[in-house]
Structures are given as C-alpha cells and as structure tokens.
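The form predicted on its own is given below as one chain in structure tokens.
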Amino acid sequence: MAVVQGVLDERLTGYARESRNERLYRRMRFIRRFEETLLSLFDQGELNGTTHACIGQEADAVAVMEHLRDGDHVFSNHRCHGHYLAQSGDAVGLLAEIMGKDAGVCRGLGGSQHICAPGFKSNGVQGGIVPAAAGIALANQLSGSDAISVVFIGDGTLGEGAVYETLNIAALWRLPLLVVCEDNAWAQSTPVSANLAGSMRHRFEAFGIPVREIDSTDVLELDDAAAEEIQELRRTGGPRVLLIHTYRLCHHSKNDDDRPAAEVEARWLVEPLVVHGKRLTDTERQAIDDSVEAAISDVVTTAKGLA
C-alpha cells in the first residue's frame, strides 16, 4: 500500500530520476485522474456526501507543495483533494475517507471536505480555516520555528469577515502565513463581476501585505512564483499573498454548472496539462499517463477492499 499511497512521492515510487517537467506533469496528471475517477464513483453511488473537484487547478497545488518542508502546515477548503494529494500522496486514505470507510484518513467521518491529517487541515466553511492557519503560524513564530502556514482560499471567500480580521492580526504580528487565493472566476454559480467590488489585490495590500499576482495555468510559472514567495516568507516573516487567476473546468459540486459552455470550452485549451504536456515528448507523456492509470486502478481496488 505504501507505493500506492505515495504515488506522488518520488522517494517512494522510484521516480526521483525524472526531469522537473516529467515530475510536475506526473503529479498534476495523478490529481486529475483521481478527481475524474472520484466523480465517476460518485455517479455510481460509491461515495458518501458530496464532493468538489479541482479539475483545471492542479498546477496551483503542485507548484506550492513543491516548496514546503516537514513542519509546514497546509490549510484548505471544500475543494481540497488536489491540495491534500500534492502534500501527502495519500490517495488510498483520501478515497477511503470519501467512501466513508473506517480506514479513511479521518475514519470516514470527515468526508470530502473535512480532512485532518499531519500537516494538513481542511474545512468546508468559507473563510473558517483562515484564523486556524494564522493560529498555527503564531504558534510557529512563538516557538522559534521557521515553519510556515499556507492557507488556500478562493475568490468567493473574499466576502467573509473572518478573512479580514485575520489579515489584520497577521499583518500586525508579522505571522509566517502564506495566503494562496485561487480566483477561479466563479463562486459556485456567481461570477466574480457580480460578487466582488474593487480589486482583489488591493484588499490584501490595504493591510500592508505584499501580493504576488499571477494569471496563469502554467505550472512552471506558478512553481517559480511559489518558490520565490515561500523563500521570502521564511526569510523576512509574513504574511504574504499569492493571488492566482485560474479556472475550474468542472462543475462546482456533483453536476451543477450554469456557466456559458463556450467559456468553459475555451479554458480547456489552456488548462495545466495541455500547457505543460507540450514540454514532453509523446513517448514521455504516454508513459506517465499509463503509469498513472495503473496507480489509480490500484488506489481504487485497494480502497474498495478496505473496511
């Protein structure tokens, strides 16, 4: 099981000799196929509760997790699977959890949205995880650790008051907190234009917090940006913000999607696997796709066999 659970961890799977481009593609491809398989299992009635996929946003998770260390803590939201897989590689534990099995990472009690694992927490309450992330950042600061907290939020979360209360304290106390805001253009079925006044960037800068804004689905661009922001956070203290303009290719949850079809179709042409996959040869890409498919099959088989 260790090989399956650690399919994203090169030290366990023997992929350490892969190039950077191959490694990043493999990690994104695995998350994509896990999510697609998850939606299929949901349609088959194999899962408990609901589920929110991050299809189209895989590059964000992979880019950030590439630069975290043991002791860093990740906080996520309702769209957490990609973040958790990129951080832990525990695909079997996550799938078993969403299936409601005792072998799941939270013994089947947390489901798709509420994951509690070493170095990782997620919560389905919009903005509710941000104060918790700041709390762990404060604990790290007080203990003299150089560990950081990373919290992922979306554009829809920018309407929550707890976010701004936390930003104020984090800025005042210089907490080692990286806020990754994934603006995927839609808060469930509401476009940003109908949901958000003013500038996203200026909302953070009003507290004197440095913002790195990037409009890209290119994992290499995102990887470089995340590396620089995390390095600067460790060097100077925080907080800092990585504002990523991205796009969710799948529906919000299950099958609810009122977005214009033409808008979604256009985004499929510039999604992370398409953009980064062009850097690999057909042979390299196919070899990775085949090995990921085999790993996903093992994950499903293993999870289904667990109690």
Second form
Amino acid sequence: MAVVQGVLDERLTGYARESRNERLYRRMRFIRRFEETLLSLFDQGELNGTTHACIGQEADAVAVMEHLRDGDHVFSNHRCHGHYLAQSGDAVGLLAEIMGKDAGVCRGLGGSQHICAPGFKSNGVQGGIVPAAAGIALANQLSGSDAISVVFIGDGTLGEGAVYETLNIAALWRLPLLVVCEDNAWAQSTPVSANLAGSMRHRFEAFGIPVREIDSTDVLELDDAAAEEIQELRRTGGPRVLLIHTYRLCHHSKNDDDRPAAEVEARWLVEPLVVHGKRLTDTERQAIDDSVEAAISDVVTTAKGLA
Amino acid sequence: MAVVQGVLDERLTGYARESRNERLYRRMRFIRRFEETLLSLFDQGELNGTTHACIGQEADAVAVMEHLRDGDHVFSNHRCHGHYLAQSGDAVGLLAEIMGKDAGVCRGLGGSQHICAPGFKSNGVQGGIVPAAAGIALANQLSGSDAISVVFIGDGTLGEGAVYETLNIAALWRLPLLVVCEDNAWAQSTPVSANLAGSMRHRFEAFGIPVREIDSTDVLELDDAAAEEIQELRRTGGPRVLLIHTYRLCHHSKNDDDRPAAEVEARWLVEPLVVHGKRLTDTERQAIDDSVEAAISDVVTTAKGLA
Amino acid sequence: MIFAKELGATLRACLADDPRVVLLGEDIADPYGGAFKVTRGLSTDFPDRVRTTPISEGAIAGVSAGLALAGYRPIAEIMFGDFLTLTFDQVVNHITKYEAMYAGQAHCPVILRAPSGGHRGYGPTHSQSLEKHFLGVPHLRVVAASLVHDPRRIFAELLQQTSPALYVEHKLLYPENLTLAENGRIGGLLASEHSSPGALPSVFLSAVPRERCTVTVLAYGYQAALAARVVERLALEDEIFAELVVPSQLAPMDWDPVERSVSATGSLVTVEEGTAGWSWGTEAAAVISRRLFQRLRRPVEIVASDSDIVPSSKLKESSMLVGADRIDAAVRVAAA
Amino acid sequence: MIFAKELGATLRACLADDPRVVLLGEDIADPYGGAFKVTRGLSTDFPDRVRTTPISEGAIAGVSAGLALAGYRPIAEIMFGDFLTLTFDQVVNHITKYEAMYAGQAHCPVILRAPSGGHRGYGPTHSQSLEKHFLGVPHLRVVAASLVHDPRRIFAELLQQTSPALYVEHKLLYPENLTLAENGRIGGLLASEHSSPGALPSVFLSAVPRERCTVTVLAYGYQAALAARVVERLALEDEIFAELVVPSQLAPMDWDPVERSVSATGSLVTVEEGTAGWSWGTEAAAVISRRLFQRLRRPVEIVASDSDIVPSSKLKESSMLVGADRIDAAVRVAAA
Ligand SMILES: Cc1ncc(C[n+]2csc(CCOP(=O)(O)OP(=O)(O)O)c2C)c(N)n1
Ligand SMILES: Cc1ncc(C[n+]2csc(CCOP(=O)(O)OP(=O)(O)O)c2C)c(N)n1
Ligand SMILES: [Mg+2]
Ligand SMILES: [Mg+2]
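After the form predicted on its own, can we look at the form predicted together with another copy of the chain?
Below, the chain from earlier opens the complete complex, with every other chain and molecule after it.
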C-alpha cells in the first residue's frame, strides 16, 4: 500500500498486530463490503451515474498492492474501486467522489472511473491507460529510481491496439512496467471466447515479455505470485505480466447480467472471501466482518455528512 | 494476376508460350526496371511528390499475385508499385498516375501511394489498411464466395495497434485474409531490432493464426509458399500469414539511406533477379531484359504523351 | 414510439430489406442487445449480419470500411460517442478518403452510430458530444438523431448514398417518445419541414407563424427537445415568439432553412451540447453573419457547453452542460 | 536562420537546459534525425532522452502522457500531421482530461509536434492540415510555427505551462529563413507585436500604419508567409493597404489583437490551409462578427482550402489548396 489519503481506518486497512491471514481477509472484506454498500446506495437512488464493482476479484488488488512501495504507481481502469481501496485505504474519499461531493478525491469531477491520488490514477477509456503507465515506467527508468509502474487491464481490453503498441515499446526499452491482466471471463456481456482468439499468454510472450499465469481466487497464491513478479521486476527491469484468471461475480455495471446463473453460482463457491476465509476460525472471521461492517457504516455516515 | 487495366503489354506481363522461369524473371524485371526508371525520372525533375520503390522485394509481389484470381482483392501500402504492377500489369496507368496526369489510374489524385483499380487498393497510412482488408474478407465470407483478401504490410507496421485489433477479429471470425508481412529488415531509418521486441512469427501465432515463415529472395521458393498458403486459405478459411524475410535495396523514399554500405552490398548479391536469373541462360536473360527495356521505354513515352 | 425502440425497428427493417446491411459493435448481440439496447433482438434474427465485436473501435471502423468498399452497407455502433476518438484515423484517413482519392472508383458508405451526450452522471469520458470534431471532415456527413425526425427516413436516405456518415444519438433520447409532425403540429407547436434537394430534412417549430417570430433558434438532438420546450414556454408565458429549426444533418449543412427563418426573424441563437469554441454553432454564426450581413438585428448567440470536462457530479455536470436555463436566457436576449 | 535548423537548435536548448525534456518520435534518432531532419544531432548528444520509437503514434502520445504525468516534459514528433488522427484518443480522452478531471492533482504537459501541410505533392494522406479538428478540444493549446515567431520563445513559454500543446509546423517552413522583427520591420513591412497576459504573442505586419489600412488579414503558419507577400505586393503595386495579424497560438485564441486591428480597418479576411468548414477562420468570423457587430464594414472573408482530399498531382493540388492567388483575391474584395 503506497500512499494514504486523509485519515486511515485500520478496521479497513488492517492492524499491525494481526496475522497475515487476518490482514488479507480484512482488506478483501473491506473492498467487498464497500462495493456492496455502493450498489445498495445506487439502488436507493443515493448515487447517480454508473459504477463497475469488482466483486469476486478483490484478491487481485489486495495481493498486488501488498508489494508496492512509496513511489510506485498504479494505473487502473473503469473497474478501479478495489485497486484504489487496496492501494490507498481511502474509502471516504472514494465514496464522497462517487457521491459527487467536493470532498471527493477528485472533487466529484472524476466520479467512479476517474480517480487520482498520490501513486494512483484511473481512466475509463479502455487501452489508453497502458501507454501512460509505460510512460510512467520510462520516467522511473530515466530518473534511475527502482519504482515500478503497474497497470490493470481486463481480458476484453486485449481487444485494443494501444495495448500491443505499448507492449512492444515497453519490451524494447525494458521499462519497469507490470501489466496485471485480470481475466474475469467476461467483457461486459461478451465471453472471452467471443472476444479473444488464440492465447492470452502468448499475446504477451510474443513481445518477449515474461508472463506469470495463475488461475486462482486464493489471495495467498496471488500474493506469492505478485511478490515474486514485483521483486523480479525491480531486480531485472521490465516489463512483466501477471495474468490472473478470475471471475466477476456481480453484473458488469448495474443490472446488466445475462450470464448463465449456474456459471455464476458455481463461482460464488470459490470466491476470494470463501477461499481465504476458511483459513480463519469462525470467531476470527466474525470479528473482522463486524469491524469492517462498523467501519463501512462510519464511512457512509461520514461521506454523507461531507459537502 | 487478377484484373487488367487498359492494354496489357506481354513484354512486361509475360507470354503464354514462355517457361515459368522466364515468366517469373520477366515479371520481376518489369517491376525493377519500372521503379529504376521512376527514380531516374524523379532525379530528372520530371516527377514531384515522393515514392517508395520496392527494389529487392519484387519476388514477393510476383509470387503472391501468381496465385490470385478474379474476385480476389489486394490491399497494399506506401510501397505498392510492385504489388500493383504484379497484380495488374498496368504500367502506363501507374506511371501516368505518379506523373499526376488525368490518364493516371486515379486521375492523378492518389499519386504513388493511393492506387485503386479492380481488385486492388493502396493507402499510405500504416496499419489502417489491415482492418479494411479484413472487412473485404468478411464481405467474401458473407457472400459465400471463395475469393480471398490479401494485405501487404512491412515489418515496421507491426508497430501499429490496428494490426493486432484486426488479427484478433480475423482469427475469431475465421476471415479469408492473407497477411503478407514483408520484413525487409528496416522501417524507414530504423532497423527491426530497434522497432520490434520479441518474435514476428509469435505476434501472429498468439492469435492462433498459422504463419508460413520464409527467409528468401528466391521467387520459386516464394511462389511455392504462396501457392500453398493461398490454397490452404481457400480450402480451410482463414486467416493465414505469409511472413517473408527479405531486403530493401534502395533507399526508403528518395535519397534517405544511412544503412551500412556493406550490409546493402551483400544483399545485392542475393537479390531476386540475381538469384532467379541464374536459372536462365545468358541469352534468355538478355532477351527478356531487352524486351522489358523496350517496353518500359514505350511506357514512358506513352505516359508522357498522355494528358 | 419510444425512440430506442423505433431506432431498433429501423435497423431491423434495414437488415430485412437490404441484404448488404451488416451491424457491428461491442456487445450488440443478444441477449444483451447493446449498451443502450437499441439492437436487442437483431442478432437472433440476423446472426450472420449482426456481430458483437471485440473492444476494438479502430478495427470496427476499419472492418466496416472494408465491408463498404466491397459493396456491403455496414452500420457500426461505437458504444459511447466518446470513443469515436479511436475511429478518427479510419474516418479521416481511410473511410472519407477512398472515394475521392480513388477518383470515384470506390465507395465507402460506412455508417457509424454513436450514443453521445451527458446529463447522466457518467463522467468525463462517457458523456461527451464529440461530433464537433468530425464537422468539416471532407466527404463526411454528420447526422444527429432527434425526436422530430423519423429514423426510418434518415436511414433510408443514408443507405441511398454512397458516402459515409456519422449518426450521433444523444443518450437521453432513447427513453423519449418520437414526436413527428401530425397535421402540421408537434405538441403545442406548429411544425413544417424543409428539404433541399439532396439534403436531409430540417423541421421548423414555432408557436405562431414565422412572420410573428423575433428570433430563430437552431438546435439538434436532445438539445432540440430542450429548445422546443423553451420555445413553447416562452410563447405561452412571455409572448416571446421564436422559431426553432431542427436539422437532421449537421454537416455538410443545408443553410437554406436557417437563412429563410433568420431572414424573417432577424436574430439567431444556436444551441448544442458540445463544448464551446470551434463548434457547430460557430459555423452557423459565421455563415449567417455573412449571408444576412445587413439583415441580422444583432450578433448571433452561440449556446454551447463550457470548454471543459463533463464532470461526474450531477450538480457540476448540469452547471457545465447546456440546459434549458441557458437556452431560455439566450433566446430572451436574442428575441429583443 | 533556416527554420528547421532554428527549431532543431531550440529543441537542443530545451534538452540542455531542462533535464525533464524527452524527445520521442519515429526515426528521430541519428544519423537520420527525423523525416524532416529537425532533430538531427540530438540523439547523439542526448541518447537517453531522444528516442526513436516504433511506428505507433497512439502509444507515442500515450507514453508521452505517462512521462508528463510523472513530471517529465515530453516533446513528441508525429512524422506527418496527417497521423495525428492516431493520437486523437490520447489527446482528447487522456492528455487533455487528466488535469481537469483529477481536479488539478495531476498535470499532463505533453507537447506534440506535427509537420503538416501540402504543396509538396505528397498526396491525400501526407499533405493535410488537420489542426482544425483539434481546435476547441478543452484544455488543449494549438500553436503554429511561423517565420515571424522565434521557436525559442514559443518552446520556452510552452515549457512554462502545465497544459498540453499541439505545435504544427508547415513543411514548407523548414527550408525558409526565420524573419524576426528588427527595428520594427520585417522585410518591407512594419512589424510590431502584441502579447496579452498568459497568451503567446501575435505579430502585426503592414506596409503603412494601421490607421491607413482598410482590411485586416489573419493568417498563421506557411499561409502567413504567403499572406505577407500578398500584403507587401498589394501595397506596392495597387496601394491596397492591409494589416496582417499572425498569431502563434490558434486555440484558445487571443482575439484582442484581431479585434484591435479590425476595429481600425473595419474588414477581416482569414487565411488557412486547412479545408473549409468548421475551420479556424470560422471561429474568427463568428467572434469578430459578434464583437465588432456594428463596426464591420462587410462580412468576414474566410479563405480556406477546398473541402476535399489534397490531390497528389501538382496542378490539382495547387488548385485545391489555398495559394497566394486566393489570398490576393479575397484581400482585394475585402479591402474595398
Ligand atoms: C475504449 C473503450 N471502449 C469501450 C468501453 C466500454 N466498456 C467499459 S467496460 C467494458 C468491458 C471491459 O472488459 P474487460 O476489459 O474484460 O474488463 P472487465 O469489465 O471485465 O473488468 C467495455 C466494453 C470503454 N470503457 N472504453
Ligand atoms: C501511420 C503512419 N505512420 C508513419 C508513416 C510514415 N512511414 C511511411 S513508410 C514508414 C516505414 C514503414 O516501414 P515498414 O512497415 O517496415 O515498411 P517498408 O517501408 O520497410 O516497406 C513510415 C514510418 C506512415 N506512412 N503511416
Ligand atoms: Mg473482463
Ligand atoms: Mg520494412
């Protein structure tokens, strides 16, 4: 976790004293409950605009951010809440932003998809963030820093030409760029099979870029993979790719889900909180759930009270 | 050779009675002498604008066009003269076009890089012709024809995102598209090594597209490869890639060549006319050279006389 | 007569009537039927010719170009008009060039459809009206959906042409009712139509005959619907009489109906949701200031959104974008 | 004082003086030094910060965006201005959005340089002046090279700013001599300068003091050089006196110098090489028709190229593009 906006709430971001397993669970639970809360605020008509929740993919964000440092930079996309919360912990700033408030992290100008805070940016236009992340990596390389630049893209974004233009440049110039490709099996309403020919892995490897491919919703596995990749990136220069096969459990944005119910149900059985939650006792889990719940409720109250 | 513009001159396009070896030599010689003549017309100040000669790459164009039929379509790029001449034989139309005459194949509007004739088009903007060629392939698929669409690109054009967007769609939809990638080792002033990371071949294969890779300036080898690829494409649907490693012997456009002289010289020893010319007797070769020379001279006279 | 449904029915008729029509776009296939549901049902009935594409706006336009060059009639949806930026090279350097640079030997009648505009809180990259940047691209027709133009007629006309077109659809039109003229009226306003030969029609709307109007309002798309309400209200409440001109084609623009109206009223207000500066209204002001140099009573008023990002916050968005209030204020000034 | 050399020297000084400056572009490295040789020698002296890129205009702009967000000052060359189309998404949806949509928390001062324009027979895709499509993009500065503005001052000013800019360089300027004002003269014309606070300067050129001029000519880039010759000749040969205004910044535009000149002359001709319709001159006509509504003696003349492709044939090209003849004709009309 690189940088903190405003006051951090350890109930959401984790306590120094708790175990790694507790911490990771808490941090995922935080993102999950933040987004579920957001969706219900939308349903209650408290929010306008649109939003893309990452329910089911929380482990990716948490795993990667565990290994970032001050000076590193994350570029995210339309589905950026999890990335931002894992990076910054700034739930109030994000909620206020989505509420369109002046106290929001971008004064309500950016909204759900356009977030900026130290070490973090997002933009809702697919593809175009990838060269920008490479440019930040180039800046790091030029200034001789060992900071890295991380960019999150989805499977569907592999449709955009900007991605390939950037992979080529990043590989040619050995830029310290980590591309995290979250393959959640769908792009809006379109399954990967209708969007993508050939092999995701080979798309990157064709540029001579090493790919770490992992099919998992287990935050510990992801955490290990991210740790190794980021360490290698800092040690050897870049670029590298972390290709995560995961699943989006919620609709794409709001009320737009035509996927087979059975497919979605099956994935609820192996979602990150379930998978990792088993490593905690019921008591431990309950304690975290309760504290996150209380904190999220405070976040909502605080955000509602802001101008 | 698909379609003919105006009056064909068999001295340039070949005689029914001559051997395959003679025919292929003649057709390459035609392109070579056309372009050399063009360059000297530029030097004499008879032409304005710019031009990109394909000297050294004639075998690619000739080999591919041998296997096209009426209804097939070729999309070419800035370096299109060889492709156009091999496809149409229309030297007068092309020269008049480059001279900016009304009698030119595009009435002097298009010029060197923007040629259109039945079954043939070119555009000088890199990359963007590839989706257009795929669209033509889609049209063929929709109308149930077995015609194919061929697009020529250079190694440097693998920098453009549009190429990858199209490879994905063409592979997903199995479009009858043949991508001929002419790797001539340089893009303008930039060597492949500074332009391209990873593997050219894998760039295509990552999309599940079969690649026939051939490092040759021998028109017979290329002709065989093209024959097989085009036959397979018609038989199985597409897309397919013919990846040819070759060399550009002339400057990029005009008077802009900073490549190592020794590198260029070495390639003159294995250029298509030398390689294939050895298969003819001196007398045969001389006869063809003389008849091409006379024909090209007629082309120049005719074109100069046109409005 | 919900606009989104009418448009869907129009596309269905295009597919049914003309085997050359092909629809391409992201997520346009069933059951989803497009982000705004316009194409719902079409892929089920025309599976070969209604195709969900990967997320590749440039290639969507480029593949459409190839289809069109080969004699098909592609109609491509760009999910949000904001992403037309990614088609810009295809539009400017390919699609609109072919016919002219090939001396008429090829045609490239691509139609791009683009849900556009704001007022939905979608934020800076999903709310823009970028059509102004496509105005004045040689050989490109830019057309705007509105509630007073039947999309059937528009698409029939576009499919008659061999030139390419961009058709922008303001998102707020989708749930609205089409309001076509009946017996010379639309709602509380007199309605008539002008069609110059070869141009798409413009609709005139006013509470009273033109001769009694003291200002002309020129508006398209969703803003035309807003302007119609303003015109109606100003007539009723304040006896300020304006004639609203609603063109379907924005570029090249048929200025005749505008000139005719302003010749009578002596004053012009243009309205658009795009940002101010080098906008649609700019050209209108330039042309009309020239054509009616001595007859304009006062300078042309150009109403456009602030030259800024479209904010996500509802409040900030509605203060940045043109709304009825700005139109009202400008018409009052210009009617005087 | 050849312009291409001066520009190269300017970029060299930028690199030397400011370690944040990075040059990117296709084929810009030595020995080639760029398609128009502007960057020749720079990569030899600044190998890390002068980088030949792959043929990837979109990513060139995008990587520049990232560099700029990270505090660097990228100056990217787009080999032909025609290919700016491929940077349009980056410019519109990324580079110009960041600062505003992030509420000022980031800056993205990318500078794109684009050799532009025709008259060289390069044909429809290598001869365009596409800057008109970038005018009015919120938060984008569009600047044009000319022979009367020192590129050193322009780049010094741009590097002071935190906002992005597009700098268009007409290809025909490269081999010409810079002609900066000396002792209040440029060649046979009186020269003076106007700089509004925060704006780049405009230059006034005329054979006689403004008070004696009967028309204002507004032109930029290579067309400004053509216009200067016309102004000089008309004065000498026909005693038609015009004041030429040559801005360096096209958008947002500082209208004060234009207004000041037209207030005196009562008539305006705008000149640009881009195609007609929704062009730079359109906005000028709209603004000046408004600001000087009662003071304009006659409608504004907009001189622009035909709304068509730029033909390759020399003859056809020169009849399609604006040349001295069209400027001459328009100035004569407007001076009356
Ligand atoms: C350039 C562009 N095209 C289209 C969209 C609309 N859009 C938003 S999200 C999305 C699907 C993205 O799929 P994927 O990359 O797999 O990410 P996911 O939503 O699954 O996280 C689409 C098409 C967009 N935001 N940007
Ligand atoms: C979009 C675009 N960018 C840049 C150029 C300028 N340009 C013309 S040819 C060329 C090099 C092309 O290299 P390659 O693809 O290898 O083809 P080759 O010239 O070697 O045949 C460049 C950069 C262009 N025509 N189009
Ligand atoms: Mg996805
Ligand atoms: Mg090459």
